[in-house]
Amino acid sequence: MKLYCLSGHPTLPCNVLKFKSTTIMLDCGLDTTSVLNFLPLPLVHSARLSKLPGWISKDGTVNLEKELKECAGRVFVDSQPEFCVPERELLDLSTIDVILISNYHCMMALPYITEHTGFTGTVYATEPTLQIGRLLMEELVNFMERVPKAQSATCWKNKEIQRILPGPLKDAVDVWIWKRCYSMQEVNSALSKVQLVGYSQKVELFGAVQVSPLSSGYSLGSSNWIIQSHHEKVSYVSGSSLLTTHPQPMDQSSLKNSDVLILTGLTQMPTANPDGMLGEFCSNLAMTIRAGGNVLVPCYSSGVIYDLLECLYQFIDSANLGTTPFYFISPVANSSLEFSQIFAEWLCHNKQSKVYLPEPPFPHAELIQTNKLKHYPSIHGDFSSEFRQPCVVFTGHPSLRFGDVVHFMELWGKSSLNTIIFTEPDFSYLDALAPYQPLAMKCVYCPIDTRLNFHQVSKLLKEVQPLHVVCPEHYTQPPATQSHRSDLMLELQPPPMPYRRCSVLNLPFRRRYERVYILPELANSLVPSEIKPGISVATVSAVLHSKDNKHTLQSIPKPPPVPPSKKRKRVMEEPPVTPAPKPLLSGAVPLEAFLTTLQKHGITEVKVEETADGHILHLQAEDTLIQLEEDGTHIVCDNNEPLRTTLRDLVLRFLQKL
């Protein structure tokens, strides 16, 4: 059993399993951290941003003005962003037989992997994660395709002069396979190999494993995975969360009895606790609103901006905010919210329940009605002659680098009236603010993470017991900004496998056992004999018959009859006697009643030694040595073959027969 690891990202995974002749993707995150390489996409004409001067190296042997820019000491790629896709090198990616999605997030990469690979087989996944997983791809394409670049910039990545550039390009990993953004052609083609599947839905591959998605408490649908053979278990456990937000608890007691737990996609916030930083959320949100700033959100179109939402419903009235409007500003906001109310049976019991009598699970739905909440596909059309401020603005793309999010940034970051909060972990916020530097507006970061951290990781791997943990590498160590505290890192006996981008892990555990049938006529003709009480073995001849790794063991089929035939038969067409099967042997020779025996039959000089397998028996008057090992007994003698028959019977009647 092998696990090729794609990406070095721990919460953005690609790995791929080889598991009894299946080879088995587990997720296909996108790593987008690369676009904070690169200068933002401005949706109107920036002046601030055209007029940046290009770099050149110190001593001006490298002129990379037309491709790079300098932006208040750092310097940036003036092109499409760019992103960071799984590795391709590893392994041939057409080999692959399914691909099982853990959640949306981790699947962005998935037009990169079967569009170009030769990829043949089928994708898993849980509805919500399909629909929701469409949305963030047809608003990634819809941010890249209105604001296109016309210049590509190639030079930069030349290993040569990659390494003469300042940090952080200087330092940027695998530079060369960066690929710009799918089509929606693409996206389309990719998604209709997704094959749906529910929580705890057996699917069989190939006769070879099962694979089954049980919920993750993470997001609508997200699924950790069970894969399993008759005798071995591997669990995939991707994105959890213990909290109790929307979606459906997390299924812990399915994950015990694991041979092997691939564990991956733990909180980028250790230290952050999730229901602290909503609570910063509000504050700052509404102090910024009472001395008349606005307030800019930047957030993925799903997700947490649902818990964000019912958060503000609750505190709106107590802090008066009623009338302060709420925007929500995406090309698939609409599809977004509505989804999230259709999806009942993927919530918790607390949101289902409330479908029948009957409410919206969603308390987004009422801040729509009363007009508090609206929400547009971008900035022009309707939204600019019904927006007023103070205000607070939901929008993408927490990069800040492409978006309608880039618009209010060059809008609003010149006062210092005006907050942006940052929630979404995935990227530094002092390097998504870097290209908007100097910067008035006022900067609040509380990360909410919802998945599991290391302390209830710990509790949770206590709890199911694996025999075996296979984790990124960053989980072994702590955070390099926190080296001292051992607590933010997994420490488990055994020790954790770690893995990172590019290495490929043998997994410690051998197959030992396959199940096989036997049909009931050859059960019907076996004879048992009883070697133990309770415990009785039967010998049986048969024909081995494998087809879609269903193993069967079948009669032996019957030789044809001749046909009668005129002339004299010749000894040649005789058909071939199968000879009976010899019977097996079985038990030990306990050496002093088979001394005792021998002496009975006139054998006194014995002389006995010990070996590492048994003992050497030497019949000195008949120059004779007869072997008793565990395994098998060996008589040696030399022209007495009545010696060696006794010998031989005597040697029978310790062992049983079947």
Given for the second form:
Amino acid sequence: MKLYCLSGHPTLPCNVLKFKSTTIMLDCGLDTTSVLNFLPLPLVHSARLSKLPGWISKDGTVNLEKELKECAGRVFVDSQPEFCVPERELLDLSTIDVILISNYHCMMALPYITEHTGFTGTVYATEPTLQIGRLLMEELVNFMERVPKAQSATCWKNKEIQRILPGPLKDAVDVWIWKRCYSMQEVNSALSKVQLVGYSQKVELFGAVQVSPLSSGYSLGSSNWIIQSHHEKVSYVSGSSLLTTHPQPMDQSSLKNSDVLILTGLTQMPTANPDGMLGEFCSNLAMTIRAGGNVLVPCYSSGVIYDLLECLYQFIDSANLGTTPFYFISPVANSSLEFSQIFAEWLCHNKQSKVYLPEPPFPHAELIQTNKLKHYPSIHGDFSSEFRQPCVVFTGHPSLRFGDVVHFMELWGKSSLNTIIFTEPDFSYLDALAPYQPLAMKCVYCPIDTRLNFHQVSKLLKEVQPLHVVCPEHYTQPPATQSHRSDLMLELQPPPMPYRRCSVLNLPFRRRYERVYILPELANSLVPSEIKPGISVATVSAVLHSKDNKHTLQSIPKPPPVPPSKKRKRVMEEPPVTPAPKPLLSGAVPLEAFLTTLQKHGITEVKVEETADGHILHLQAEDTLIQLEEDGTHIVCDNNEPLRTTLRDLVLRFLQKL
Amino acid sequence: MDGECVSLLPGVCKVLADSGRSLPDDTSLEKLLDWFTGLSKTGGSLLESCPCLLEFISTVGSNTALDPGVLSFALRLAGLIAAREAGFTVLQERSVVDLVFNPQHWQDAGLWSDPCIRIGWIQGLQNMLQHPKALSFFVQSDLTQLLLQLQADTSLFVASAASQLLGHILLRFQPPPSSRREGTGETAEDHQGTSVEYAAVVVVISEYIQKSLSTEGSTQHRRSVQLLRLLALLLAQAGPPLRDTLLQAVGDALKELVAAGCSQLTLPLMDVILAAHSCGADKPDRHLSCLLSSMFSVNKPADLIQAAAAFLRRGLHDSDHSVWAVRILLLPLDIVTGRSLLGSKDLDEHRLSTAEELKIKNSCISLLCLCLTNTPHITLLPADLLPCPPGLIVTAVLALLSISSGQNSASSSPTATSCTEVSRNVIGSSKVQKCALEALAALSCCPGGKEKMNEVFTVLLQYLDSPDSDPTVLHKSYLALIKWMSLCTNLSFLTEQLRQDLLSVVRKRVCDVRWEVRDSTVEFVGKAAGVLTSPEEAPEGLPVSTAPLLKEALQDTESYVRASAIGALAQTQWHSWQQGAALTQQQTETVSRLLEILSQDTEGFARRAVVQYFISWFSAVSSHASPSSSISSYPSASLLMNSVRSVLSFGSADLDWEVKVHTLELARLLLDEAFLAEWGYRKSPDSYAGDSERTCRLHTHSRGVESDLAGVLTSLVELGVISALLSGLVDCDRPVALKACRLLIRLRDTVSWDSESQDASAAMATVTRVSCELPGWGWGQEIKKVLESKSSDWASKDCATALILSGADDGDSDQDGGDRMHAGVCEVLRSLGLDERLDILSQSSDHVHNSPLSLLQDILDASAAHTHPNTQPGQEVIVDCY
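Same protein, different state: after the form predicted alone, show the form predicted in complex with the partner chain.
Everything in the complex follows now, all chains and molecules, and the chain you saw is the first one.
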């Protein structure tokens, strides 16, 4: 059993598991942090961005004026942003049989895998994962295609040139495999390969293994996966949460008794408690609005935003914000808000029960009804006529490199009354803000990451007790910035197996058993004999039939009776005449009784020698040795066949025949 | 004693002595005994006032068929009667003492096995053992052995009572010190007799304690704990001879127990040693010092630190041990923070075991908390007892706070590896955080603390800013902040950055999602304004910048926060009120918002706070106004007085009784102020009750003042003070009515003149003409009813009508349908029967129910109901149900 690690990102994993002749890809997360190296894509022409100076090396020998621009002391690539896709060279992606998706954040690289690689397998995901994942992909494509950039910068990626570049660009890794965003057509094609599954549904893969998604409590339709054969069980834990937010709670008990547990997707903010952050978010928001400023919340169009809106719904009145407008701007804003209301079966119990009441599960419906929350596909169109300040705007993309958020950054960045509140933990907020510096706007970092923290995960592992744990290497040491926090790492016995991008791990367990079926008629013919109290043994002679990874023992076909014909015998292969199998022997020879028996047969001079495994009997008169060992008996007797036969028969008396 | 009670008592005794009768409930005997105890304490002889008791005890004592509860009661009562020598003699003459306190009597009756009887016997004895004769009886009857056996009784209560009795005997009959003996009138023979018996008892008891401690010390912890407690009690109160005898007897046993090092016995043992230590002579006993030293050398960190804390709490002058105890207490802090508080001297052995203990989460937290709670006390000890300057301890507590918030690691030290393991137990532990914050608050008084101010603020602000801080942790951080702020009158000692941070954190927290946090923030703002008395040098100083936040908080959805905001507003404005600063537009707005809250807010807390706001405004202004100038010269007098008028009218009509009481407090201040301006008498902060001096002075005033008095009274009527008082008087809530009644009595005494004197009555003509309006509904009607009933008491109905000066105004009839009336204030005050009312109101509402008479009647009634020929068992219950 092997694990190929195609992504090193702990929360955007992409691993391939080879298990019992199947090749299973676990998630295909897209690492979008690479876009931080690019200039923002403004929706409206920005004089500031267009006037940025190009970059020329100090000695003037390298001129990349067209590709790289200097902004606020840093150098950015002026081109369509590119993403760091999963490794494609580690193994042949066309051999992948299935892809299991655990949540909509972990499927964003799907088109890169399923298209143009020869992939012919199936993708398994739950319905909300598929639908919301589609929305997020659509949004991403929309953000990119709305502001097309003809130019594609490649010169800077030249190894020789990259070496002399300043700052983070110099240290960017795998820049050659960075890819531009996919197209809507590729998205549709990729998603057409998705087959929907429900929680705990068991899907057979070629009869060899069974996979089954379990609720993971992190987002709508998010799941962990169990991959098991008859005798082995691998659990794949991706983004999971034990907090009571909107999704169904996490199913922990089904993870028990795993041989291997692959652990990914822990919180990226182990020191930031989501409740505390939510509190910070609200108080900073209220503080800014009271002072007459606007609040900008760069966020994804699904996920935490539902919880933010729910929290605000309760907070608005207590903070006297009843008259402040809240805007949600995204190409998929409307679908996201509405989808969330219809996935009732995927919601937590509390919200599910609301389905039977004349009120929607999420309170944002009421915010919309009362005109407190308004949503628009983009800043163009209706929004501009309705726009009223001070206000709160939720919009993407959290990297601040594309999407409507770029416009608000340009609009509000200059006033210290306004505040930007980061809630998504995926991007370093300082890097996200870099191309907007100098910035007068207040910045608040309230990353809300509801995924498991180290305390919760060690409790979970104590409960489910897997034999081995595999996890990204980040989890085996404290965060680099907080090396004293030994509580922020996994400490297990045996220690977890760490992986990084491009690792290939041999998972440390051997398959020892295989299930074999036996046909009833064959079973009927068996004659068990009891060898120990409660244990019976029978010998079986049969033909092993293997098909679709199922093994069946069938009776040996009887040779067809030779038809009484006078025709000349056809030249046909005679079935080999199988001699009746010799009976198998079992049992041990008791020394004392054996000696007595020997004596009865006139063999008296026996010297018994004790060895590590049993005894050696030296029949001195006959010059013969009998070795009685745990797993074998030997009679060494030169040129005296009758004696040997006698002795053999004496030994056999003490053994049982099956 | 009440005659009625005396007449009922024989009946009650009969009921109790009758085995077939039942009691109203199982507490009645206890109540009865409490009553008798009270009676005997007030000095009277029980036998003289209730002769039937003698008969009762002798009958009951011989009737073993009675309920054990009654028998136990009789035993204790007998002890109570025999507590005086005279009573004892009478009981002995009737052989009652010999009978009831003879255990054989109860054993023969098969009742001794009932713990009720045993405890009655013990407590009866304890009641009785107050004089030498009783002791002689006790010794001669050879009850000591039995009492010692009862120490190990199966019933915890019996065992504990027996142990108390042992202590009582030893302490009560101690020979008085020779210097004291002279004045007491005791004769030498008297004492000699006792002392022989006493000495014998002491010997037996101390032998017993010694034997029990050495045999049971290691096995039966519960018993040992009890013995040690008794010993500690004895040693703490014993005079030198007894103390020496006891110590001599138990010294070895104690040594063994200390050596055994049993954790459960650490604290009781420490109590014993310290009790002996602290009452000893100036020079500490060598043996005790040894014991103490061995207590301090046990290698169990939890026990050790407990012993050290117990030692320090005693505050003994024992510098050797104090130094040691301080070091032990500071050790956990030293290890966790890596600050070397103790240097590297000795303690190595303890350091290792404590470090191991700290790796276990539970013991880590308890050790640290014990250490932290003692740090403030430690820093106040003389410098030569401390291993480091007090400032270093403050730094260590700050370091611990930083570690606990996950901000900082322990500073690098040789033990750094163990520190990471320990800090994992501490990170995020709100218990440690709270404990450390409390300690930090108390450490503000430590010598040299002021220099640490910036460090303290840095850590506290970190806590206040942290999103993970629990609301209680935030609250404690604020409290600590206030404590440290109070060391200075302004924030100029802080760096500019810290001042900015403080302001921004307060701005953020006042918008917090959790109301508890908003509440403590608002409270903090108020308290900070109270503490920072000198004006801020910067225009954006804390009080100035936070005022808008408070105004915003008046709109909060949570009533506690609104109330706190109102309180904080009062605190921030106190100085400007006192200094008579001119009114700002903002203040005017605040006042109208507050009146709106008073009249409309649905929650009592906010309304109470509004009334208190005006109380503090008014008292700030009146404390500022000199006797010669009145409030009217104050810049914002008209706004204040107009608001006060509204507060009185809203407040006295409020549904919440506390709002009404506060309103009456405001009325009291107004009365004070009114009469102060007129006569300039000394103000007293407490309420009007019993201030005869003032009344006298008012009464001796000459003519010429009557018109002023009339003016004052008229202004009080106009302000609504009189209406507030009258409506309070008839309020259904007792505290409101009581307060109003007291104020009205004071007012009456102030305005009434000796009606006999001709001069006075003439002079008062104008005063009596001052009238007030009574509404034709609600309290007005109640007052009218009271007046009518009173007038029917002492004169004809016509008088009552005469009080009412005029009926309904033409055409101006009240909406509620009632007629408004005018009444003369003086007449009303005189005619309301205020003194009787005060008597009634002063009694607690359950005084009838709790009286002995009611108890006696209950007992009689219950037995009557039970024995009534026509009642079936259970019928009583049915009657109760329907």
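Take the two forms, find the largest set of C-alpha atoms that superpose within 1.5 Å, and that set is the rigid core. Residue numbers count along the first chain shown, from 1. What you see is a predicted model, and the numbers here were worked out from it, not measured in a lab.
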Does Thr33 shift between the two forms by 2 angstroms or more at the C-alpha, the core having been superposed? no
